[in-house]
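One chain is shown next in structure tokens, namely the form predicted alone.
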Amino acid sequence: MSRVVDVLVVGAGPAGLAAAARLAAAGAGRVEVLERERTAGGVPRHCGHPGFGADHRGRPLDGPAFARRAVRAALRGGAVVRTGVSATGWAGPLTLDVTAPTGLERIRAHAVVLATGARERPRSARLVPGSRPAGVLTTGELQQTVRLFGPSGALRGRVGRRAVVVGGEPVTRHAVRTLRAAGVEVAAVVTELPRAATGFGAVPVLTRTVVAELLGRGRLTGVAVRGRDGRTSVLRCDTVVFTGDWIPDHELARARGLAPAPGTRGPVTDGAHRTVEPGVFAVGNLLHGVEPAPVAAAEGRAVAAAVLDLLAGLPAHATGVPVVTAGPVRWVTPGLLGPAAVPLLVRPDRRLVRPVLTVAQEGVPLRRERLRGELVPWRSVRLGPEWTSGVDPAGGPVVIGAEECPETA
């Protein structure tokens, strides 16, 4: 079956739903959202903790409540949200092949918004050696198990009795709390970072430590860990949860020829979230690994203006000078800068104490400013449009760098 829609949004997480809600309410025509999961809402559906903003009465929202509110907003705006539907590939410009419960479809759109999100890299992608025993999870798999069986003794039997959690980001803290709420003992948190996020309570945190091998056959019996001094020891456990180390779900973007940007591994966009492919936009954690759900939703709302411009006949693809990073700056978005000054989202690859951030173009300094406090590798910093106001759109690449104060061990 072949159909035509005005806007096709791939992914019903915070960014995709926010984009659909804004576009449908603005009169963009038929706005259709495709979601491969059976329930819309994205990752927040599995995060039963606060930190997702507040409702209209000022009460804090947990993840499931945030997801429900996002779905309601898209439907009220007039968007069509279809679940259990997967976009499997491109049949041509702005045309996607889709597998739905009702069969195969080919959908052509006037604009496509990719909002496919991000995922944690599993053990195999992290190249952790060992056999393939049961009891090896990511945070997402743990959260889905909790959602299916509930935080009870039933979950404990499904997950295990003693766990090691790998990572050092805030999501690691949520994994620890989920395990402990289910009655699972957490033996340790293992992170290669020199300093982890806080809030692990009495759980030991082994910094500058990596998992060297998974032990056991049939069921995990332990993990071998190697510290900074090169010594190896064994932590006995029947479960290991790999957290963080996010990678964008960029398969669909790459299939369209959108090469990943260095650092983020998401498609390159300009400040309006346009890609180099005419009519294709990208938003949310597809662009940069995991940012909080409200940040992803804000990007979804922001893309609506550029999509509406496209539908009105204005330019449809990204142009501008490339933005690259230097020194301890891990990544920056957007990856292209045009004549309009836009904000930047920047993340370091290690902890930086009161760093001096710099912007330069062709060796000419454009801005230099010392930031207060510290930057950490699990949290981005937003730089206002004043940081890009001096960029020459006809010049060479723009370089974002950082000069750090020496970090104490």
Given for the second form:
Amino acid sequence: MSRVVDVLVVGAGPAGLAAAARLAAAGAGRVEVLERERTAGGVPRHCGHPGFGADHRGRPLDGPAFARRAVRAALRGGAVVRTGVSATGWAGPLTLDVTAPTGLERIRAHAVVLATGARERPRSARLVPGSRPAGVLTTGELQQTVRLFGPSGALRGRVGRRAVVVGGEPVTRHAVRTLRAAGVEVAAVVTELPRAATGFGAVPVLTRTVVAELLGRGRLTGVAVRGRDGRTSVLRCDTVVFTGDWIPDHELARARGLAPAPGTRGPVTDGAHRTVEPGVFAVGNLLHGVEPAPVAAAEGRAVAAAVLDLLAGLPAHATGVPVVTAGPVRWVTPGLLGPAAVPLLVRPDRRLVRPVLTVAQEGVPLRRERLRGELVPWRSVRLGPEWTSGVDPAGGPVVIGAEECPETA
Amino acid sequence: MSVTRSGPLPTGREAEYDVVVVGAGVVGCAIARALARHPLRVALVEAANDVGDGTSKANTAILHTGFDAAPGTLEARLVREGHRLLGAFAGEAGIPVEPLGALLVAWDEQQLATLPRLVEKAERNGHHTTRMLSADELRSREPHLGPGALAALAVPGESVVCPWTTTLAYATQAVRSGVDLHLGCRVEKVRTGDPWHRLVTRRGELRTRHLVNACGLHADAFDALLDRRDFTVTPRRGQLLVFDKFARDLVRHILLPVPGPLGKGVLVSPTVYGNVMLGPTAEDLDDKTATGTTAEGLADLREQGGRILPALLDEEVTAVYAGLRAATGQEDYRCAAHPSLRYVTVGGIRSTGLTASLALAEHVLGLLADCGLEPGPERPLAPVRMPNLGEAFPRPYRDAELIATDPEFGSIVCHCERVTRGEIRDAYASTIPPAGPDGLRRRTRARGGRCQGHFCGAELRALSEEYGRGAR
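Having displayed the form predicted alone, please output the structure of the form predicted in complex with the partner chain.
Every chain and every other molecule in the complex is listed next, the one we just looked at coming first.
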């Protein structure tokens, strides 16, 4: 079956739903959201903790509440949200092959918004050596297990009794809390970082420590860890949760030839979220693993303007000068800068105290400014459009760098 | 025909067999299947809780032509015959095979000098289609190859195959044709006798007139139960890296190393699942259960792989594993009939066991006849058609007709590998259902992809509990 829609959004997480809500409400025509999971809402569905903004009375929202509101907003705007529907590949420009229980479809759209999100790297992608026992998972799998089987005894039987959690970011904290709420003892948090995020309570946090080997046949019996002194010790546990280390789920983008950017591993876009493929846009954590749901949703809303321009017949693919990183900067988005000044999202590689951020083009400094406070590797800093106002759209690559303040050494 | 996994074994006449095959790897399953063509009572007995749970599940998944086997050996003959037999059976049974052909790439003068000797060896093994490729021809066939390749030997016919489906197809056909499969049933003692040998397991005793040792890595230990000490099996570990499907476009052939004084080298090969495999290491160990990977092993593989196919290292790693090959210090199989014991040992089946399996089975039937087995007339085996796990063949999620008749095939659960609810349900309803998530992966690919369960792990567990009555 072949159909044509105005806008096809792939992924019903915060970014995709926000894009669909805004576009449908703005009269973009038929706006259809495809979600491969059985319910819409994306990752926040599994995150039973605050940190997802607030409702109109200022009460903090947890993940599931945020997800419900996002779905409601998209539906209220007039978007069609289809769940259990998988976009499996491209049949041609702006045309996706889709598998659903109702059959196969080929959907052509005037604009495609990719909002496929990100995943945590599993143990294998992190090249952690050792055996391949049961009891090795990511935060995502842990949280979905809680959602499916309930938080108490059922989970304990299915997850384990004593866990080691790998990572030192806020998501690590959520994994620890999820485990503890389920009655699973957390033996330790293990992180390569010299300083971890806070909020782990009484759980010992081993910094500058790597997982050297997984042990156990059948079921995990422990993890060997190597500390900063180079010595290896074994932490007994039957469960290990690998947290963070996100990578965009960029399969559809790459299948259309959109190469992943070196820093983010997401497709390159301009400041309006246009990719280099005409009519194809990308938003949310597909661009950068990962930002909080409200940030992803804001990107979803922001794409609407460029999509509406496209539907009105204006040029539809990204152009501009590339934006690259230097020094202790892991990534920057957008990857292309057009004539209009736009904000940048910059992620440091490591903790930086009162760093000086720099923007330069062809060796010429455009802006140089000391930031207050500190940057941490699990949080981005947003640089306002004034940072890119002097960029020459016909010039060479724009380099975003950071210099550390000497007193932090 | 029955499949048991736990509880007491049958007793009385039910526990009496004409032949018991011990070891349900690819070789044992092939032997059981060959025996099932005859009016015999046959049991296939396995210590693990699934078929193909040892060497057969963790190998390089190549259907060899045998061009480089030691000419004149049993292995050379059985690999050549097995290649033909398995190629034909794969078509019937729905086992994915892709005849990509191999390229042996020479990276230095010494390797270059070795290639003509390999051509000659191939000729002696009956393979007359090998061809030398110049550096330019090689580059046009494999544009992503690293710098420095001097030439290559092309070996048509070398193929990639699904080792999981192969083993399962043999076992399924055997069981459907009347063989009893007892899993989770380690043989701890053998009390030899006439006319019955008694096999003591923790789940009870089996009696058999004839006995086949297809214990792979443990073939020497099983021989010892019958006081035979003809060889020792040394586990040779092979660590392997499986790269993301995005790496698949980087390589068109099986890239084999040219053997040399510095070791065998590693191969880079597409898999039938659409990934690219890099490995194996070759480490002689003492521990027959040491299937763990090591930091050194993985770093070494990445270094070698990066020279062969530099862009490979930019791709994500989907899976990391290690398998153990059964080395016996002899460049051939160790197959022997022991007529006085009515016992056949099938040992030292090294990395070519998957390819040779069907020919080995025929060979073992001959050895059993030497031990006095009269198999009786042949009859056709029950037909078998396995679910397709290969990317090169139609899969349920793209099958409009199938989805129209059964919408469960339109409901994708494992998104990375595009495995549907219908396939998971069918795996649990199959002749030999999975015993846990690993078994489910080998039957469907579920959870075998780049996310390794990040997205689908919880739901797969729920489905496994629903369809498999709490199997975990």
